[in-house]
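Only one chain is given next, in structure tokens, and it is the form predicted alone.
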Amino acid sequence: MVWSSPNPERTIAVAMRRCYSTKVIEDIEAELEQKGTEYWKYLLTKCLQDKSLDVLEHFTMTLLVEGAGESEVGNLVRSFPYLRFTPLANSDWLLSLNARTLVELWKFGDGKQFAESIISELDAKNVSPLFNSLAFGEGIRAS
């Protein structure tokens, strides 16, 4: 993990409260913070269960993939184009993606594992808990 959007669960609760709401995005930030966690828990958990995937995109993150083959990004490129791979020396990549990417990358087989990966990594940093556990559940970070 080289980089992530500071506060990731408040940025998408904001986002989820701004498209429905005609406040200043200060008084929403406000009404964030006094009603607390459990409410960007369901604001968060609305969101994946209807699919509002759209505010995800403003979780993002950046990382530092090391050891891939060209052939291999290319493929995870190919399938999903919202993957921006940057080449840096021998096999090493840096990869900027958003967390509606990375659900997809999750959802869909070819790209399941290395999704995984990505989550192990936000867990190891402790990048986003809440919405991990939310969009991903508990399994995947047990194993």
Given for the second form:
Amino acid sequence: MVWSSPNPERTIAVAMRRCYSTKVIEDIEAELEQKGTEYWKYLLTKCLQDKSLDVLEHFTMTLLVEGAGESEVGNLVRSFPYLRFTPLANSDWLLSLNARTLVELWKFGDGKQFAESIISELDAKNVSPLFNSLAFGEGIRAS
Amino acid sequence: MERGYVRVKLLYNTDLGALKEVMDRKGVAFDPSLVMDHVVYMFEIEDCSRVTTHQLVRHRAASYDQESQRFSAATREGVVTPPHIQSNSTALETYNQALKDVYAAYEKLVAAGVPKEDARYVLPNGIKTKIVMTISARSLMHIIWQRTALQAQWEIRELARTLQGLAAQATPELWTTVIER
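Okay, that was the form predicted alone. Show me the form predicted together with the partner chain next.
Everything in the complex follows now, all chains and molecules, and the chain you saw is the first one.
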């Protein structure tokens, strides 16, 4: 993990509230702070249940991927064009993606194993525990 | 940051230092072109018209979430008045009368039990809106290149200049070249 959006669960909640609130952003942020993580959990659960995954796109992350060959990266990018890889040196890559792409990577076909390694890294760095638990379930940590 | 009509706030941006640190560790010299796809900005944009957000969301390589008119009631105060109308008393009178008629119709439709999502069909393009946008530096530069052009409309030019100012303030090393035209 190189970098990720600050306070990702709240960032997703901000995007959700933006759709349905007439308030200015400062008031939305204050409302989310006041209502706390239970409310963020409610919003996250709702967007995942409704498959309104667009709001997840505001949670972004950048990772260092080591030891990946060009063909491996090429296969991933062909299936998931929203992954942004930049070669660094040898078989090292800078990778950026958003949480919607991560969910799709995890759900569909060839990307699951790679997604699981990213989710494990999010877990290890305690980046988005609430989101990880709701989107990927508890089982992912055991696998 | 407020410049005229549109109000924009940078909610977060990628920490460029973290990217530089990992590049340094891998022995790769920092080059802005290598990180343009990895640096992202999340903006809140308020008090711009739906005319302008229609133009903005044509730039598809970004993520947007916009205030819904399906559930929130529209108000007459929330309309952008273009400078060419503002500065012309005859035009302004016509504009204000049209808005008065439109909003009277909207309120009648809602009062008659028409859902807001259907009543909004009478609302003007100039209605103010709020939108969040998350975008990479590369895509943002493209927007600024396109939308600061003289032939672009005044409101999106204002928005593009404001976005550029905030991005340049947050990550100056990526914005050393003047791309405004």
